[in-house]
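Just the one chain here, laid out as structure tokens, in the form predicted alone.
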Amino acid sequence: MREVRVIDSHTAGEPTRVVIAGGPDLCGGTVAQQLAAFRRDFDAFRSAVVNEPRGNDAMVGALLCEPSDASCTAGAIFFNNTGYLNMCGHGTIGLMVTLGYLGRLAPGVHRIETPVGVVSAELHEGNEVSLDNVPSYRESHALTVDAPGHGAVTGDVAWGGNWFFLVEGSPVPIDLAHVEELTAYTWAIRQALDAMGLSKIDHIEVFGPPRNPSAHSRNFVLCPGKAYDRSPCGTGTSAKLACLQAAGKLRPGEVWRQESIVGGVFEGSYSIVDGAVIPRIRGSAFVTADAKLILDERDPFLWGIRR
């Protein structure tokens, strides 16, 4: 029997599981080099600690790793019930909280290297983080798609440290009551984009009004395995905040408050850096879990229940 310690926890709701020990051993090099070892030779490891039995298909992974910078406090390689992320800002912000929990950083300043470049995360007292993503844009905008059952659905295009098509007015309700709707609509919009050839769009976010009065908007996100993001997501927030700068409808400095389909708020604003959009996100998490995975030999179900 093989063991292998993580530590649970959920940021605005939506979970992170970090992978502390018995990870596999991924011979060193950039994080976007181990990435590629994780991807290569170790795929039935990530399906083993997300996806059922022991996992979810909104359980997001993150294997700590070492990085190349020396001026990093920590690697990180983010995974989902189906491959991999280039970029988690909910996952950051839980990995932060879990490295504060093991005594392993102390409030202030942190330097996290990740497959997509290196990100700056302060922990602040309280469980809260402020993360200062990687540099954001709007690549397109209003890029008309045509979504089957749904016709014409029009959005732009952003990076946030993920690739994502944002759609403002959502014709279905941002509720939990309309998580089938919403998830029937936006895989809809996202198979759209596939027969475009723009499969490297796999995040999707619709937007409505909030209901958290100090909040601009609300969202709705599906992400890369079919599930929705509890949170209101990280890099589609930032992916959001650059929208807004392209569109001349957010200062530098100014603040845009994200909330999510289950009602959790996200800070955000942004600086201007030589020339390109630098986001930051403010949210809280929370240790849940403490605890160590048995992958046994014997068990027909040991690398998960895989799609």
Contents of the next structure:
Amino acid sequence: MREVRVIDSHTAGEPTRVVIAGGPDLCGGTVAQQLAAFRRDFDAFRSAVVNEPRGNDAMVGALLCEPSDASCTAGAIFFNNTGYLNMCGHGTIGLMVTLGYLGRLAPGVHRIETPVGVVSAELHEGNEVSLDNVPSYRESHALTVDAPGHGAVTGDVAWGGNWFFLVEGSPVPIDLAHVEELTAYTWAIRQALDAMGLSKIDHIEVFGPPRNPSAHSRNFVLCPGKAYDRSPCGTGTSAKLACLQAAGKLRPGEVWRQESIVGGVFEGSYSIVDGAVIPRIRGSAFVTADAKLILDERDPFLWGIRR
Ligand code: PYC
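Could I have the structure of this protein in the form predicted together with pyrrole-2-carboxylate, to go alongside the form predicted alone above?
Entire complex below, previous chain first.
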């Protein structure tokens, strides 16, 4: 019988499960090296934590680990129902609020080492966090793909800590009544990208008009494991900011409010540091459970239901 202590939270509706104790020993090194060890030797543990019957397809896990960079308060490896994320914006906000809940972080600025670099996050009062993400950029503009069953779709490719294909003007309304259609549409785009040898682009983000009068846009983000992000997606909003900057549509410091399909809002802005776009994403998270997972060797579904 093995016990794993987790703290669950949600950031604008999107769940994060932080593994506090009972995780695998990844033998140190950089967080990127620890991710390689996790992926190679402990993938069943990933599945046990986030997949059914303990989790669900939307659940994002965060394994708290030792940072190699002495300036960092913590290291984090993010994972989901089918694999690993490079970075996770909503997950970092959830992690900061979780560490605050545990009394391990005081309000203020802290650095977190992720597999793709160090991010800086400020824990504010009232469960709010501002995250300064990794440098973000638009890689291609107006790339057209042939999405099976949907025809030609044109979008931008951008990095915001994960790779995104961003499409303006969703042909499907962005609301919860259309989740299946949005999923089919964005999955077809993903298949088209795969067929073009662009499988590194594993997040698809489509935009439409906001419902909230204070927001600039509403999005639907399909994650790599085919679940949709309930939050506006921190790395997806970073990719969006990079595209707006490249298109000359948003100035440094100007605020962009990104609404999600469930109505949560992230406030985004960026600064230019050494010529690079550094997105700042502000959002809030709430702890929903402080729990102990039980991994029982007699359980035939001990390692979760894996796809
Ligand atoms: O907030 O960056 C994010 C994210 C990625 C996948 C799910 N959420």
